[in-house]
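Below sits a lone chain in structure tokens, taken as the form predicted on its own.
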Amino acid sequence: MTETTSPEQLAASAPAHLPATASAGAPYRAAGPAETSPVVLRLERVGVKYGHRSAVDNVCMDIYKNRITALIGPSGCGKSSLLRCLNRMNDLIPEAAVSGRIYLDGVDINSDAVDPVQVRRHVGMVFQKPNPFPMSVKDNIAFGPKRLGLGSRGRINEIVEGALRAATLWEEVADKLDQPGTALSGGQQQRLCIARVLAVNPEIILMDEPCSSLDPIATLKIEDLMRELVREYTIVIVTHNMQQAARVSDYTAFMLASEHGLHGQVIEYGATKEIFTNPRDKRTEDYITGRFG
């Protein structure tokens, strides 16, 4: 997870790859033999506590390169704290703690070894409300490359050009750079935030309900950017909205919380194809089908 570290070397620590059916607690299902894209993110046995309040237990499961995964449930299940342990944005509420491991390109990204700050240029974050930086245009992009010291000030503004056309906002924006990121649309800024996600170039990007603020027609433009950035990163949605999920989503997983609403837990994960038109889990054909949720 270091800037030194080689493919190489991720491969060759890589752990083996997890049995078809994890044992019994463990839900798991693997891709199958039709998946040729490697595993990007492995999770074993991840569980995640506030205090002494468990709300997620015992996630198993694999996350492909370039390909879209949609986390669904109901509200309350942990869908939003499971995806803040891929980047470890967790450790940064003070009685949270996690447990199990995630493996990214197989370092373990919890290891006492690994750079958060690291884990997170790697693993980049878009929130559910647009949260652009109170500075203008080009300096919301510009913000991390300069941190991170990505090149002079050409180079910044080759990135800041290029982080914009990818995010599908450079004609919008052009002639904008030098005014307030805040004073864009909504739809605009979301674009704005995940186009900062981009100029510090991740493997991976996380949606926490990107569109669940936005206007419909907002929502089909990050719909289709999704579509379009898959091709070059890694995406994993948290999402309400089951069409949305069915419409971007390569992998689904479901969850739920226990009977007695202590944890969340994936109860069914498989190709989005499969979850949604025939599901193994009664409890997902439920929620599929509007039933409860």
The other form holds:
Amino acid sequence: MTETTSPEQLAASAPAHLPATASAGAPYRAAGPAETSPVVLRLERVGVKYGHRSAVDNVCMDIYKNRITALIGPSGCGKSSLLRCLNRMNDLIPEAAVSGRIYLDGVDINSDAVDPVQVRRHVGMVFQKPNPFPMSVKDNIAFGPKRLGLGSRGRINEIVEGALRAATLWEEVADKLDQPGTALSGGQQQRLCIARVLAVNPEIILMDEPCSSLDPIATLKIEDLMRELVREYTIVIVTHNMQQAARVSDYTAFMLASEHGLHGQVIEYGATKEIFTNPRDKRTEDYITGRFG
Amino acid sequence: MTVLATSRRHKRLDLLQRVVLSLTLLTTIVICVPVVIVSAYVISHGASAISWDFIFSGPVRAGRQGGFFPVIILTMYALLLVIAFAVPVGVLCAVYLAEYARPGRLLRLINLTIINLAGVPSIVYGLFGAALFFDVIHTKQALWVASATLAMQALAIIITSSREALLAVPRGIREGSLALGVSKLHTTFFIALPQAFPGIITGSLLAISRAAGETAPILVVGAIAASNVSLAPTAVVGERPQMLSYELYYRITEGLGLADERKWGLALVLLAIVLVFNMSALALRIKIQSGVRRN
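Show the other one: the form predicted together with its partner chain, since we just had the form predicted on its own.
And the full complex, kicking off with our chain again.
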């Protein structure tokens, strides 16, 4: 697995144009006329089922390049399930079945011709609980590039430093590179996990409640980091914290499960400012203003 | 009544807690004491027999004098062969069962069967090994046959403990690796297996230690081998040595006057060999763990 497929190669293996059907679906196009950034991920009628339980139902969304898109909503509304579709992490759960289509740069990532390993190579993920490998700080970062054959030892040392700098962790760990990653503080561990993803240079970074186990100061650091990173990357974040979505994201999708935590759906999707100041749907308004329930 | 006042119910619970605690402590002591007594007994009776010659020279006058070097070296040799046969096969099998096999009824049945294999009487393994290797494969290498037979028996424990160790690796770190676009194969071998090493080593050690003391399979293989083939590569170990466990059995049952202290000495050597394997596994485990933490 040393050779990696570029998005262009991925695109070459399937029809490169985006299907016109979804782009006409106005409700799911979050951007106003001012948005100049291209669509990098297009979700068409995406659903997730765990056995007979439907967790996510009929989600259509466009996700824009170099923007932060937040998925918010109450527990059990299917935010994380939806996020895990975007890099085929749901493949790892035997009873999970994903329906609908997800186009990454125009390629259906669920098609038979696409290897999920290649999808994850382009769509990295940061998890709720910091999960550094039980190795040194340096090896945590070097693991991905080494296994993917991204370069010689010298090149990998450069990648390690670059990734740690990009994750604003370098200053704090420059003299601790040989110490175990698990010995860092929670916030540092999470930035280590972000640096680990940056080291393999994906296009999109998915973040599943990345700050839920962190204190407010560590949380702010991660949020600042996200604003930095979005210049180079596209970020999709799941968060419980509405203030966080309001602070960091450009676009927000509000999700809600219909009943008994089934059929999670996107109720409203739009520019974050719009969603928080002028929601169109009553349910969004109730949730945002804390009148939910 | 204030919140802090102790009710009668609380006092009863407190008493119960003390009783249960005492019971657990008592059983632990009951288990540990015999181990200490047996070890002390073997050492006190056998230590006087141990000398340079006892370990490093060959037998004189059918073992009444001289030493048991051939037996000892053969035992070490056989145990290394058991490790070489059983550990790689067992670990690879565990990797398949834990990481790749499709969960379901068939997998549960296979797992259960493997656990049950650990309970098959060792003499059955001996008969099976002898039948398989002498009658079907027609080998004449009794040492290899004995080692392979012991390895078959060790496999069940190695597979089961390695599988458990792999399943205990947190899902989070596997997902962390997969989310980088690292393949499942690399994730298994570079993330999951190193994490599972301590458990794998402990399980393998248990299995190998047991193989060291196993007598019945050696008895069967040896008895069948003795009738038509020589039991060992004579170039290395002289004529007709046995594995230590069997030698000890033979010396105890033969009734020909081998001094008691020499028998105890043999038992002590067997104990020491198992201890040596234990210690090296422990050292390996510590080295790997510190490596996992630091590297």
